[in-house]
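Okay, so here's just one chain, in structure tokens, the form predicted alone.
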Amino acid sequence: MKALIVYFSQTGNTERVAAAIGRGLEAAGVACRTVALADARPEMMAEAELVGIGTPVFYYKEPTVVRDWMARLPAARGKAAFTFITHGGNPVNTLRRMQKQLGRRGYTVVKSFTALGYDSYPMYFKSFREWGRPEADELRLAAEFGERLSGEVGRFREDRNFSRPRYQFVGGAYFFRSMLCQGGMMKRIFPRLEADEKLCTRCGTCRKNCPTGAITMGPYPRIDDKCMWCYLCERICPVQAFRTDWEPLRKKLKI
């Protein structure tokens, strides 16, 4: 059997438990390749026979840049999937709602994983008590998740009762703020990012990691509307010209 692990992550976390998982694969016999979201072309996922998609929760959800690569996958007919998430808050409905766009392409999830990660949300640095996860036991558990996969992918194709994954749907203040956070909502919600001139030096290190190609340089970086919040460019400023103000916000959560 043939695997292809597929992951988008920004602090490594992510990309280290799709590793483990590979791990786990090869070491039940199956040939598994891993690769960054951003490399993987409809090609890889026409030859494999189980196919992984990973993703570190953001606003309760996973990013839009998962989302969107998820809506353009070609179309399988009952293809064996399976999904994991690494998160340091609450991930509310995040894999049941990736089981759902993934069947709509045509893919069936066997199985999920879920590992702590830590949280590099800016307005969460004093609060956020995970640092240094996943640690190394949520690793071993990921490989042994690996090492699994290949017997429910077995099951999934010889048992025609075979049971699904079933995501209790969750509810409540969460979920009210997973739907909050999403569209223009989050223009008035979160502080605007910009870049103070008198301090950009124009590296272009942003445009050249910003996960959805949202910073263009002109001459001084500039954001548009494919932005997914994830302040990565202000977290990674070598001169840290981008500033926010998160006090009004803490404020307003008791944070």
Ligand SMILES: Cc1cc2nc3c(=O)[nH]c(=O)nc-3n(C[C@H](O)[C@H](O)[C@H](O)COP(=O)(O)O)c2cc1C
Given for the second form:
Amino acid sequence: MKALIVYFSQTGNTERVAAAIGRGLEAAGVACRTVALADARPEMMAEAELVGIGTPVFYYKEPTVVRDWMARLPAARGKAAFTFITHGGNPVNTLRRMQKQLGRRGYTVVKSFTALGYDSYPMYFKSFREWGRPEADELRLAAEFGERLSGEVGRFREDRNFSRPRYQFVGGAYFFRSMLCQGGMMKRIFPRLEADEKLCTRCGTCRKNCPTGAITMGPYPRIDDKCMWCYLCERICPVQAFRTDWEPLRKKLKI
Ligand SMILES: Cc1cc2nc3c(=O)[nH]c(=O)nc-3n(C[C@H](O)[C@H](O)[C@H](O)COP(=O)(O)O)c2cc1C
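Could the form predicted in complex with this ligand be given as well, to go with the form predicted alone?
Whole complex next, starting from this chain.
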């Protein structure tokens, strides 16, 4: 069997889980290729008999860059898929949402894996939450998950009564927050990203690395509505030219 793992990762947590699952698949005799989402081409999907998609949780759901990518997947008919996520403690309905989105493209999720990942969201910059995660034990579990996948795919193909994963719907406050954190509301809630022109050297690091291509240099970085509020530009700017003021939001949320 040929498997393809596609992952999106900004601080390496999901990438490490992807690599561990890949090792597990290989150990079980499955030929596995692991690629970053930015390098995943549609024809790779067509060649694979099992497709895995991994993502961090951003704003209580899959990041827009992953959602848009799943929406563009070549249509399949009942192709076996698996999903995996890393998160800082509140994944809400991410796996459920991914299952639905993949289902629309004809992919059947046979199994999922979840791990905690240290959370570098800038609002918590003083103390990275879940520091050190995913831990060695979680990566071992990820590898074991990979090893079991081929058996799961076999059952999915052969057993008419194969039961697909059911993800319980998470409602309540975090669901409400997940609904708030999208589209035009993001602009109202979260601090605006603006480069300080006195500090910015116009090196273009932010533009080159922006996952949604939301940054143009004119001549200083300008961020348009494609922004998914991941604050990667702020984190990677070599001269820390992006200044965001989190104090008002911290006060509101009592953090
Ligand atoms: C912009 C942003 C938003 C996040 N939102 C959430 C969230 O809503 N719920 C959660 O549990 N973790 C959240 N996190 C934490 C990430 O899901 C977690 O750190 C993840 O492991 C990062 O994966 P990566 O290292 O592969 O990028 C957020 C992190 C960032 C940077």
